[in-house]
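Heads up, the chain below is alone and in the form predicted on its own; it's given as structure tokens.
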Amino acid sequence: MSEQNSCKKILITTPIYYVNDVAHIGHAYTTIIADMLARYSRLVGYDTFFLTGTDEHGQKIAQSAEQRGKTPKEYADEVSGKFKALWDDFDISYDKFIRTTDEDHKTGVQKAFKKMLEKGDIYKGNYEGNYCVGCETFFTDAQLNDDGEGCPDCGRPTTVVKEESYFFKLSNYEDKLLELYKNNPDFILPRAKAKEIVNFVSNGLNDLSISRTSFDWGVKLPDNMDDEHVMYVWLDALMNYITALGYGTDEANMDFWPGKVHLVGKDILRFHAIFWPAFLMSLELPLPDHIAAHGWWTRDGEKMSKSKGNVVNPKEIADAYGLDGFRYFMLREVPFGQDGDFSQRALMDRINSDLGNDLGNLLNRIQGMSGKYFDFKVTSKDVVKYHQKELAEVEVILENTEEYIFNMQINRYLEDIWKVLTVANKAIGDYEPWAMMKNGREEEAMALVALITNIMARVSVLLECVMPEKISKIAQSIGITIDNDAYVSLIKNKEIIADTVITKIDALFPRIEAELLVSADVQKAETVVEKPRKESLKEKSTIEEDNIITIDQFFGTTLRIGTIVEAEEVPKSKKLLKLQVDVGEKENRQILAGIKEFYSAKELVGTQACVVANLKPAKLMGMLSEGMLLAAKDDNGLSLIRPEKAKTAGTKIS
């Protein structure tokens, strides 16, 4: 552990999942990025204390166990135990899991219940006003939608509840909220979150009904009083961040509070950023430094829904492209905070581009440059007198990591590690191993696998947080074990490993060329076939029928990018240049080249071009061509066959 963060703790909370039914995407989302966050703090040497769980009282719960046929505590048993399930599936590294109906939790709310009666911030009184059982929230007549009746979240109706409550002095927290917000404009991530929170604080705020009559599904008030009020769902569920820490009871873990980042959805950002802070004043205790909210998750552009069979199972996902995978999706498609869209096509494209070609295929060259060359020894000796320029370079990308990730700017961590590995990508193609070791240049040739070598081990030690098994595979392949002294030795001090000798090992993110689940929606789909359209006999077509082809034997040419990866000179050739081109497959294809007149080698590498990727093989000049690339020629001279823009090796063109 590093000596700056030996003494520093930290509390990681997602929020406690309520068990009305099993868990979606969003609730994946949450945890994945709390998890994240869990895995670097620990990285960096702080202290750390994860916390997630169940929400299990409210009216809401005792109304799905009765209609299954259950107690509210059998039918709770069952939903938590899928989502704890479903964490430890995933490998979420979690120190607690909460249960509201924990007997430990239930002494704690029910110990800040009487601190705050006592202390005046509670009464008794009657409460009337507009419920919604599916939010377990209270509304004003002006809150509710245009018709009067819906609630303003989920647009569900609500009843008119009239019965005896208790009372927390919210409007006397008024004041001190908006003075908190001022003065810590992150308090709330991201800040542009802020702003409807000071509004609605700022337009005044109502005392809180904090007590329920109407059923009994919860946590009793204190010392016996009132036997037939049952504690509000939401003062109940908000305390679970320090009830389990032991608030109330032997207080084991109190000194982890207050909590570095609580991670909720932006429909509950309302409870943490209003009712949590003020609970917290009124029991005298520190409030967290953030709370952070993130956006919701759409399917292919449509909101999901039971109905149209599009509600995305994050088991099913992880099972079918790789946990890993699926959680750098999660990661790095959507800015925290904003709204993201899952589709299959997109999560492919990262897993096959970002992961396999970047990632995937740096390892892959590090092995063949190290196993061809130098029988997988790699030393690092001579990396500082060769490479001091890419050092810098990858040292001034990396020097924002721990701002990113403590502002919850995710996305931009992760960009910033992609650089890393386009300039190690770059490298290769500038300095050309394979000319160094054909010109007896063997030593810059080694400390060029020792420059990819050592930003790899930078890339896993900072990548593990997000894909743990992945990465434990690579930092194995290269020598390295990811831990503390790993993150101290090779980011904050910027070492250079030591020699070391690379294992081999199966490639890690193989290519997924077709989408490996479709939801229930598409599977009903029926295939429309379009009627072919009579042609006029008075339309001439002015094609010359000599060159003319079939559709069918267009489509038996196969053209797919391709993404130029080394290049090099034809010996005693004016022509040729010798390319090793990744069309998307398990091995790169060799291909020879026509273009030495117009391009040199050193310019193609990291390109793209257009490929025929099912020419027959042919030999030239002693050395086999397995593809051509396509190209145009005229006055002006030729120029190869591009994308727009960049797209994953493979992809097809039609």
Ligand code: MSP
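Numbering follows the first chain given and starts at 1. Here the structure is a predicted model, which is why all the values come from computation and not from measurement. What we label the rigid core is the largest C-alpha set whose atoms superpose within 1.5 Å from one form to the other. Compared with the form predicted in complex with the named molecule:
- A movement of the C-alpha atom of Glu585 reaching 2 angstroms or beyond is seen between these two forms when the two forms are aligned on their rigid core.
- When the rigid core is held fixed, the Cα atom of Ser460 travels less than 2 angstroms between these two forms.
- The rigid-core alignment places the CA of Gly69 less than 2 Å apart between these two forms.
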Second form
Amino acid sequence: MSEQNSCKKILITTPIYYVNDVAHIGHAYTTIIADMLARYSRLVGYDTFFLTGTDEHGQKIAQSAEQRGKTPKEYADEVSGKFKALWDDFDISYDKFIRTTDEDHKTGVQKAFKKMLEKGDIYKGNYEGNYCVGCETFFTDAQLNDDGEGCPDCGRPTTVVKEESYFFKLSNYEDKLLELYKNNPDFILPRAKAKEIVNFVSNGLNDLSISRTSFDWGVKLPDNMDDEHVMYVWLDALMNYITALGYGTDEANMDFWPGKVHLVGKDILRFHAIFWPAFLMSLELPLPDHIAAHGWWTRDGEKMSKSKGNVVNPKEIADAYGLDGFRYFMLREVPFGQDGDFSQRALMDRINSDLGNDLGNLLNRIQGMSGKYFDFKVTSKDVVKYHQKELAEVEVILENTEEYIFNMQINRYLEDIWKVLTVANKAIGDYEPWAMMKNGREEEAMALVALITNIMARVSVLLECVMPEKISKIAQSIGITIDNDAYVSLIKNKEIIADTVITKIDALFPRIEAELLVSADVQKAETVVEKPRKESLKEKSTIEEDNIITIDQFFGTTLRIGTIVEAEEVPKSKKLLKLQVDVGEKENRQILAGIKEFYSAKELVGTQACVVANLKPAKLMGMLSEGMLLAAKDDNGLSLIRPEKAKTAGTKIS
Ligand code: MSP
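Here we have the form predicted on its own; I need the corresponding form predicted in complex with the named molecule.
Full complex below, order starting with the chain above.
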């Protein structure tokens, strides 16, 4: 976080969810990101207000209620209750759950309307144009789809609206908005998304219709000034960000304003990046720091919808795979701002690989080593003496984490934490504590176990906001408490933990062997969407392999160009050569390759090969091998796979 933004009070918000639909993973995604940010903010010591809730007025909700034979309020109570119950079940750490049917919200919105009216920003006129009820959005003829009928956002038919309406003078704010975007390049995140907003505003803004007369499910205008009208649902909804803090009523929490970040999906960025700052300018209130727009989750490349039967139910996924695994997957899988495709296979792979192999296994190793060698007692007194290098490495890797968080580079935040886990796992392989113990170098073995425990402590502090439940178990196992003190001591001041006792706990991320078909919806999706796709692939494709993998699975393998720096024969082995290979890291890798029958050590030195660089280290004839060379073998012998032209050592192959 940059200095100028650092304030002690932080407001983090999700959009308020329409109550015409049950929660799906799209809603869960926004909420999980916001929850992570809120937990992180609290950890680093900010006074944090995390706001979520439901958006309950408007034509769409009125129509949905009518179709079900309910009053809009009955219907809103029911669905809003379901959202709240889901977030409670997910242990979402919100400070307030606002409903736009709350009386104090309605009062606040009316106060805001009055203020804008007094300012001269509202006038009465007649609206004639198109309206998409699904998106609750007005469109001019020119904005409609090419067929001249469909909503440009969702494709559904729009209706022609011709009614008396109050208007907000949005056109007055064109220049001020453009100035805002120019002077605050991080107002819209990711920055790449700002362009489309700037273009939209530069093309000219029409005044915005902010009241409707053809239905009555909405907030009335202030002081009964015009009872025919209810407010436009987006005016009502956006105001939640301040009415939740007491705007227009008790003002109790208005010191949390301006907000730090409004998290939104890309589909509602326009409302937040154009209408909202213009309303705030009109109300003479300061503007939030960031509007951060995430991408959309699809299933098999298609938009999720009830009619397609491919909606993923977050509760069922979390029940089957574990809430924290689901949270981690959502935050790690897709860079913020980009679209992502949900699949159980990808979720399972993340859980098994990142959480089971890297994180869970490291905890197992701490438990195993400390238990076997030191009766679970770990003292950190010699960590600095023996492991200055690794501690410094960890420090450098973690340098940018704070910045990544509020710039919404959450996947980079997690990638860096995983680099730190690699340092720890590698240190165990490099230092071989089992050999130290055999050779009577107990002090060094203890220092190594303490190093790994210290790394795990740092990682735990940073991961608690991502996986609160699992990480609290890790913390308990290594004898630390995660709170602001731990953050200051371990992350800010880079201190070493006190002596500790390790407690053995059950495996945190047991391996998942097969996809867990968890929900009627998901199952339906698999029959409705996946099967026909596979069949049609079969018709067109002549691929004979029966173990087809996805592109993501392929990219799970890191392939790099390696330069063979040294090579020697392994005595007593017919097949093995011991190679030192430069793969662009600080130190060369030792790779044992079964190619002695086909290459002499001498001829290999200085040549290049393709290296599998993220293979789990293995021992061959008692020696560590940290990678594999790609080769092809047929009846004429074996040849290494090499780049056609020399490439820099470490270059990634894709
Ligand atoms: N009520 C408005 C928001 C008002 S905020 C002042 C609204 N509600 S919504 O329920 O339709 O959508 C809420 C959020 O869910 C939006 O940010 C939207 O982008 C997100 N998602 C809905 N479906 C989604 C996916 N399939 N994937 C990711 N997020 C998506 O809009």
